[in-house]
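Only one chain comes next, encoded as structure tokens, the form predicted on its own.
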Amino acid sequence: MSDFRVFIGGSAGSIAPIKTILSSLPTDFNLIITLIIHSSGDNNTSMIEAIASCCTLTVIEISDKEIVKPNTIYLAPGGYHLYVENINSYSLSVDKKEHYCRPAIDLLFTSAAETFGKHCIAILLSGANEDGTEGLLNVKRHGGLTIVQSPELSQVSIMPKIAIERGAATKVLSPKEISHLLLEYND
């Protein structure tokens, strides 16, 4: 298993870029990917099916104290905040909403930054509020790589634009470029 961990956050308009990013990853892709998408929790089964239909890796919804396994994509459950508990597991919380959201991207990215430091890759996609920017800044402060979807290619460009304006993006890339970058880190 690689030392790097990938955390992808998004909101409105993020399913299409997620599918593009994941569709070219091979079955033996060894970076563990954690997805956090703003949702109420009512549609996670269909979201898992949609994501699984485009990639060869196993896609599962995270349970509290879930132990990570290689070749798996983990999806945060709707209605819960998600934290990296340690290098091998997650924890869930029903603490108050952040940016009107639960799960909140900032909380996951911040806990990932604190746990993985320079081995953290955080990616922020399309969305309609500022959630994710502070988390990206924390990843940057800990030496990790921060990537923001190009606003011009985002269905809803508010999240990417705010992240770029606040200096949270190490790289601004298209979904296809993000996929190529992840393949480079997989080697």
Contents of the next structure:
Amino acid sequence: MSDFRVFIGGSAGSIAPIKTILSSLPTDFNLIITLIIHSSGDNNTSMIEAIASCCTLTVIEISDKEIVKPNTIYLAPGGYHLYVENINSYSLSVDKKEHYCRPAIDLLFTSAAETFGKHCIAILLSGANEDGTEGLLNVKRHGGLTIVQSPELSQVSIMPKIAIERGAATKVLSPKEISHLLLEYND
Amino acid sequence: MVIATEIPILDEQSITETLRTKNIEIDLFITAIKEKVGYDLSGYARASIKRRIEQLVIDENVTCIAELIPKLLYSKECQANYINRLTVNVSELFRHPNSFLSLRKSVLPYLESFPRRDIWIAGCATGEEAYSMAILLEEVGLLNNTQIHATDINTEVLKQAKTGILTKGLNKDDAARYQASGGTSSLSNYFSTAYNKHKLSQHLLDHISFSHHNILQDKVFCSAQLVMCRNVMIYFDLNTQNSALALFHNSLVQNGYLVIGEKESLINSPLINLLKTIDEPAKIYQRKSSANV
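The form predicted on its own done, now the form predicted in complex with its partner chain:
Below: every chain and molecule of the assembly, starting with the one above.
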């Protein structure tokens, strides 16, 4: 298992880029990926199926204090905030919404930044919200890598644009380029 | 494409130092609460309690966690206020309808066989879970001879819960969850409305007692046929979750039922062997009778 961890946050219009990014990853991809997509979701089943159908890695919806395993993609459950509890596990909360969202990307990215520091790779995709920017800034402050989907290639460009305007992006890339970059980390 | 940036990136040493300092502050604050007020929050999940403490720093308009400590030590008002803000949980009527539907089908018929029933709602927050249970029992004709014991660590939410008044009113989402829970009437029938407030009917409220109880430090609250504790243990670390589960298990009569939150899990608990799964997605388990253990 790599020391590097990948956190991908998205909102409206993020399923398509997520599929593009994940579909080129091999079965032995050894960076743990955590996906967080805005959803109130009492039922994430169809989203899990959509994501699982496009990639060879196992996709799991996170339970509280879930302990991470290699070669797995973890998805934040709808209706809960998600935090990195420590290097091996997550925790959930139902505290108030942030940016009208639960899960909020900012909270996950910030806890990831503080736990993984320079080993944190945070990716922000399409969406119509300002959530995610503060989290990316924290990842950056802690020496991590921040990537934002190119606004021109985003179905909804508000979220990527805000992040770029506020200086939260180390790199601005297309979904294909994001995927290539992740493969470079897979040693 | 690489973007020029003005975000200061700290060197590794100062990042480590800042995080270390913050962790010391959190530990000191938690110790101060324990020593001064008697509440032990050390078993709370680190990430979420940290977030709540940081929110307290913002709300109290201080610059760091350490500055909360003298306020806590010297002001009674701050003590109560901080504890309540660090332990407040939110709730709603018929949360996760799937569990209520399953309770109705798989558990309540069993409870019917008891002449008297005790149900413990541990961590009841502002009461919605207990209200929902009372409505469900009323609909299946089991409310008489049932006592619902609703407990919470938080004195503020208990005050609210005792009134029977909904904090957020009634909306169509509540009605939809009630229907999805197998509700056979109209949710609004169980509430009286005055001054734009919705209050649970008195004859339902009469079957619920609200009491102060700390899951982490107090003993078993009552002997119960059904214990329900949902979205409370997510705020605890693994060890503490296991102690809480052991407490619930001890409070259950043989073959009594335990319901936990939909994203909570028994996978890491030794209790997994002492409980039988009734409905995994609905998170309903049954205490095995000692003969079967």
